[in-house]
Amino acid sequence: MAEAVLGGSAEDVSIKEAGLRYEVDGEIATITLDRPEKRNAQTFATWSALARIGDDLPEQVRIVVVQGEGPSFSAGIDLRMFTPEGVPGQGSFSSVAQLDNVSFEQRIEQAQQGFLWLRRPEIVSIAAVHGHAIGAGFQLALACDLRIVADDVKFCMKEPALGLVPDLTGTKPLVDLVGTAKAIDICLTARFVDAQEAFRIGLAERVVSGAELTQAVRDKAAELLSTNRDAATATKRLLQGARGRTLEEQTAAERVEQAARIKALFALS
């Protein structure tokens, strides 16, 4: 959404100061939105910190879990952005409204980088979503490959109701998952999508109780790690490209990937 344009000195804010916790345990990295008193509302500093995590992700990491502390996954944009004062050190909408179009789009692109890396073929990202996932929170969940949700989850694409558009990379995965008509319904009404509907329309891979969410994510991570790393990367790359290819192009891509796998596994040294 247009909130992505806010900058200031956000890139100088530490990950902790940006309201995130970041931990790496072997092949699993966990990012926790950690502003529970603000229902994990996001700012430009949040997105800058997410981008830095992606830039510095250790090579051994195969699974990235994104979760929220407290009662909500993320309530979306920090509403202080709508006030003249804005967020200290990061400005407000009114303070960036005077930017020229090129500078404006560059600010949005910088924010989008915090979301785009979660789709890399060499990792699988899992959003562990509970409570509210609104606007930027919904889009962060959509940036992940998989969404395992608690039965109290409430998704909402709030931006159009605020006079904005979703611009944190969420529109394409939403359309890919649920289709154009359902995406229009969800976005242009800004209505809530509960856990059962999310599962029914393909937004969520699994629905569990809140008490089971952490273990369900751990179990899925273990299942994913049981697959050969290089084969998993190649397969994800194939699946991600499939929608944009004809059948002939996809089968050609399969041949290329399989040739590389067979040679890696069986070619004589």
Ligand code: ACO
Second form
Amino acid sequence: MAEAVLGGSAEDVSIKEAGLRYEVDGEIATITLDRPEKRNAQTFATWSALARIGDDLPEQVRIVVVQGEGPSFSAGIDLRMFTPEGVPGQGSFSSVAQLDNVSFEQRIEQAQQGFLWLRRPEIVSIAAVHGHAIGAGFQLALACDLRIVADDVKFCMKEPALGLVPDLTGTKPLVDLVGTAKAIDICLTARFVDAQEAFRIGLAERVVSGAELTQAVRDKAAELLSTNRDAATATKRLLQGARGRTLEEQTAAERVEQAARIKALFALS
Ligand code: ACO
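What would the structure be for the form predicted in complex with the ligand, rather than the form predicted alone?
Okay, now the whole complex, with that chain kicking things off.
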């Protein structure tokens, strides 16, 4: 029942059919949301394809860029999901009331897999965001480690306005980036956050013109690739764990990582 209602066939959909483009060039993988005529609206097939990209990511990849084709980064979930007809082959939320909670939560968990891998220590993910990044689009940008934005960017956590909660992994990174009070303000008003505010509150690392966005992301990727791969992975692991540890625990974790690093460096020489 759960499979039929919420897109059980999504796994069979190709990356292209899921509205994505995917290219790997050496150490850099680029994922492009590629349904500009629908403002890169996302479906269960999109999230399933994202998860598959993560599962199959070549080992040499160190940088993953997520960007959007056309005028918007992403207008969020495909609103046809809320119509009785739904998205062809993927069902509709109107049938969700029939699901038991366990099945429904499992389906959401599957969707979340499309976002979670972007935080892996072995990679740095960069969202290149322009135009609208609404709902699931905002959460996809939040799933990335860094956000470089065009000056026309408009972030919006629309879910509460639609009677929903943000459930595509976005609430924790939002709170981590801007703090609980600002996250409450942004989510519970469902207002737009423009480029200048995004930069000021720490949502965006850099604001550039739309014409400069691709180059700005390339420059950041080159900077990130200039450091040692294994040291970068270990350092990201340390930084990601820092908030959840005491100073004592964190310094202990630093010792463990450094001992492994120095042993590896001497083993190589
Ligand atoms: N789902 C499905 N189709 C969409 C979506 C969407 N989320 N957003 C836009 N489209 C479609 C429109 O229906 C339209 O299709 P049509 O040409 O067949 O009529 C086409 O994309 C272009 O949309 P416009 O509204 O004309 O584009 P514009 O650039 O003027 O506006 C904007 C862009 C602001 C993003 C607007 O489309 C919009 O507000 N979309 C809905 C955003 C939304 O509420 N998303 C859900 C958030 S909650 C969540 O993600 C869980």
